[in-house]
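Let's start with one chain on its own, the form predicted on its own, as structure tokens.
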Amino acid sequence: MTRILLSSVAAAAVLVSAQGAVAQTEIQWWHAMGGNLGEVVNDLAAGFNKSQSEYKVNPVYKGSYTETLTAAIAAFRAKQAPHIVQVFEVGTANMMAAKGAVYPVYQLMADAKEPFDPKSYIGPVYGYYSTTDGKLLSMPFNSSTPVLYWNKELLSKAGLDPNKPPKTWPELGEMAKKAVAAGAKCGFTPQWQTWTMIENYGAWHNLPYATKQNGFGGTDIELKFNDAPRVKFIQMLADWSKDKTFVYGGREGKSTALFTAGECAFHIASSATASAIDKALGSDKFGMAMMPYSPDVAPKPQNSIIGGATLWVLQGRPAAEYKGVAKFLNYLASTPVQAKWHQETGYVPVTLAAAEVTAKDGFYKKFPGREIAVEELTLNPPTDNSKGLRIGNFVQIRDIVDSELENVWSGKKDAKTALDDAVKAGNEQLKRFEAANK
């Protein structure tokens, strides 16, 4: 009798269990994040999941930026998308084009009845993904600008302050020179060299990208990345390359490898590669300040713009399932988590109250530059220069001004021609992107 009690009971809780599993709404999450901040991402999933018992959010890595796009629009045509996508900044036109495939984040939200506040965000990570009349479209997730990095090591080895990075072009050309007759393997070298060199120090200067607000002002446009200042930019990169004052190490953040092998005194990249410089030098060993400028073009910088990517909605769930969408959102932005988002992998916290507490916390005194990332995108109000880019195409573009920099690195082009070539066949593939859009 005590067997059979006691059989029923373990099936009745199997049961309660089992109606307990159906209940819970599964929302599906697929992102492009791998390694170290795979598990951060696994781990803010999880921090949701424990917060609530009605949703249960899965995140699923698909592989790269590209990869989970394209993975995306195929599970999209097929009726089997997910709730929740994580794009590059680069495919925000096309998202927005991609008519009926989006829910719009401020229309989840009103819909949803969640609390949703604009002013809470920082200007240029939410104007990046708003309409012109700033409504969001996509949620801030990780975005990051670039920063400079050097090594103090290589600059001390060259009788040079360690503490005391260059502000401009000119000084940190001197200074790599310096550190590679002491002996670096390397003076400089870029991380995402179209992210960094064309599009960023575009907008540090107050140089237009493109015609029409650089694309917020409509899809009719022209690329103007070919303008004098960055033609002789681009040449005196390339000029230094014959000295190893520059060194190209490859696309996207292949030439991160140089620095931390410690074989290069400067590197520019995204703010969120601390974390892993941290990790392979040790935080003593190397220091982060702002992106040099270039006295001749501009006296002062303006505003770095943003890179990383957003979380877009997308429709064709059942309309209940949206709730817990909207709330996992709001998680997601709420002060804790974007904190700890923020200090753990070197993404810029998308929320003022984010920062604040992280510099309340002490923790931009333990860990000197985490901070310059935020300062350089609220350095002053953004222009129409420098708010951001909204380009069709733009995967493609950035495939074209990649190669045309490796003819100039190689020698088979000067700057001015591959500038030129690039802004050519860049402006084919926006005809192509409004013909295809209209």
Given for the second form:
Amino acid sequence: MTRILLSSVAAAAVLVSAQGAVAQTEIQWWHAMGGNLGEVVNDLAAGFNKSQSEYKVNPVYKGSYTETLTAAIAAFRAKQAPHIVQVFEVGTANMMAAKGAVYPVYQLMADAKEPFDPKSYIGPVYGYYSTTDGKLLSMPFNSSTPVLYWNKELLSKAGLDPNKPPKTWPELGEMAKKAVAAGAKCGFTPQWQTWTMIENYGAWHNLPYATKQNGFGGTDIELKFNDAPRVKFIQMLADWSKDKTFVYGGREGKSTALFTAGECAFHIASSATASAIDKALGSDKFGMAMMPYSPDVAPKPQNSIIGGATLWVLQGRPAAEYKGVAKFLNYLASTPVQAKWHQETGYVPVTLAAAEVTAKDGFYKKFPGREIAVEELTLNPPTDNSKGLRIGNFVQIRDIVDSELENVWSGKKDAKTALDDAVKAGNEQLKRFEAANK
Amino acid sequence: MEKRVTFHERWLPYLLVAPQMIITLVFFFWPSGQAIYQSVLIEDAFGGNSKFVFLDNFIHLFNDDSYFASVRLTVVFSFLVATIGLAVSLLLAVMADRVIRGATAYKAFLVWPYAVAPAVAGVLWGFLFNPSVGIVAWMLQGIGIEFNYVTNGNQALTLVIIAAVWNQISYNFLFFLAGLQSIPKSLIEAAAIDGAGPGRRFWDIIFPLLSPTGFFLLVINIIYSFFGTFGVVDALTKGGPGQATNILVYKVYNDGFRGQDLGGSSAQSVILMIVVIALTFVQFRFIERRVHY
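Moving on from the form predicted on its own, please list the structure of the form predicted together with its partner chain.
Everything in the complex follows now, all chains and molecules, and the chain you saw is the first one.
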């Protein structure tokens, strides 16, 4: 007993002296990356800690996005906020409205006199988290974009060329029907339907999601996604669901199970799902391509928008510590770190340079399809409709859209009624948000 | 002889009640007070921009059709969870009470589900009934029932009810079993000698004598179905498809924690609190009169 006591006292003494000797400033980073992603995050922090000795970044896994945000809010209210917190993209407008709580990245960089070049970033990645005049609010971290996956075996079985993906929605429909006729249980299923089938379908065809540049120009906005092309598109999917050409697999990422089980011929999902699909089906059993487009809506696709999360810097810490935060964010955006992040996780890099390095390394040759996400995002310079979305109470609005789409899939409503109802209920949420943030 | 306990020190009774009072104040009254306070404010989640809006949050709720849909759903859901849960566990308890060989093993198995957290129960049932990989869904398909709780609202609600009931059965079972075992055997034997069959004995003797336990469990089950079923819904359906399983407590969580709308969410929990207080009051006022202690 005495020995244990003695050795623990000794250990404590060593710890204290170690801290005294280095006098590092600790930077708390709360994130929502579990499992393998969490390990990559720890690697990133360790890399930064090794690169210099003044600051020590301490990454802490706080659970899901919601749990992480809730924990950060509670900590902020108790004046114990972490320096950096990871927040999902749909929380952007609400975070911006939290004046006095967030420290915009452009201002942080200016205050800390750290170099910062917006031009090196990929347009839609940067744009999603910046103001209308191009000032970055939060640091893009894990961003992805929807891409088309297809099951080569199911296409071969249907007598189709397994290496030729569809380019348009009518083509996809025909191929999916053939696959179902040849025995596939499901032709096509989308992941995160509100993000892929409504938000990204809009950006891809240059259609607005909401007024005032999708909400970038102000909070007094109205939703616009019940336009004729999207009503037609959703109705088409609903009609497809009668013969299983389209199968609804649940909210968020649940439908991916259908594709990884080899039941579906086509899947539209986040580019970051690639490694999970690779593990489940095998590298040579699936292909990746750009999302199809509707030629009667746009002659060619515009560009896709991102999803994922971003790093917000919170106020309420001593000014000197923010210098370290700025240095760390710059470290994260540096080319080798971004290239590593992109290659290990499947998320898109935040800078073009990182994508170029990845291409030069031959990574895309080894893993064909991993370049599709960046290609989609940089297909054309983003327009007001394809820069991103800045929607207040977006979490609630996505829930509304999810449940109205489910009403379409179950046959309770036709596409027009459901989208009109979703816009109506969503506008109520926007009014509430505007009233709260006047 | 004076039977009543009396305290000679004036402060002693207060001291003895103090721990209970402190716990009640800190863990029940303080959070409830906070909820009431938040329900008349609109503010951003970080606590800045706080505005007093009086009853706006409530008015907004009462003008919202989907809120009333959720209220109706919760009434149906709670009724079914409580009645099915009580009926099934009473049946199981009566059966287990009669078993002679291996009784302990039966009882242990029946108590097991209570060790499973509601969220895990949700995942388990979701896995069994999963339309693409679930074994039960597959068997149902074999007999011609297309089971897909992902798109079919009624099936989703059924599944959530089954999972919620399953999770609560053990708790009810334990209390019913204890209640059954405290009924004097002599009463039942006397009835048997008088020629009463098992059914008659159950309805005329056992059931009335069990009524205090049953009443207690009714209150607990109603409260469980209002508040404790959150984990099941979250793991299974997240309130969908459509609004088919969006019960009030799930809506409170969703708007408050996922949506960061603390004002609206607090208003909902205040209403929920009032409803449960009213329900419990009604139960004590009217049903308890029919209970034989």
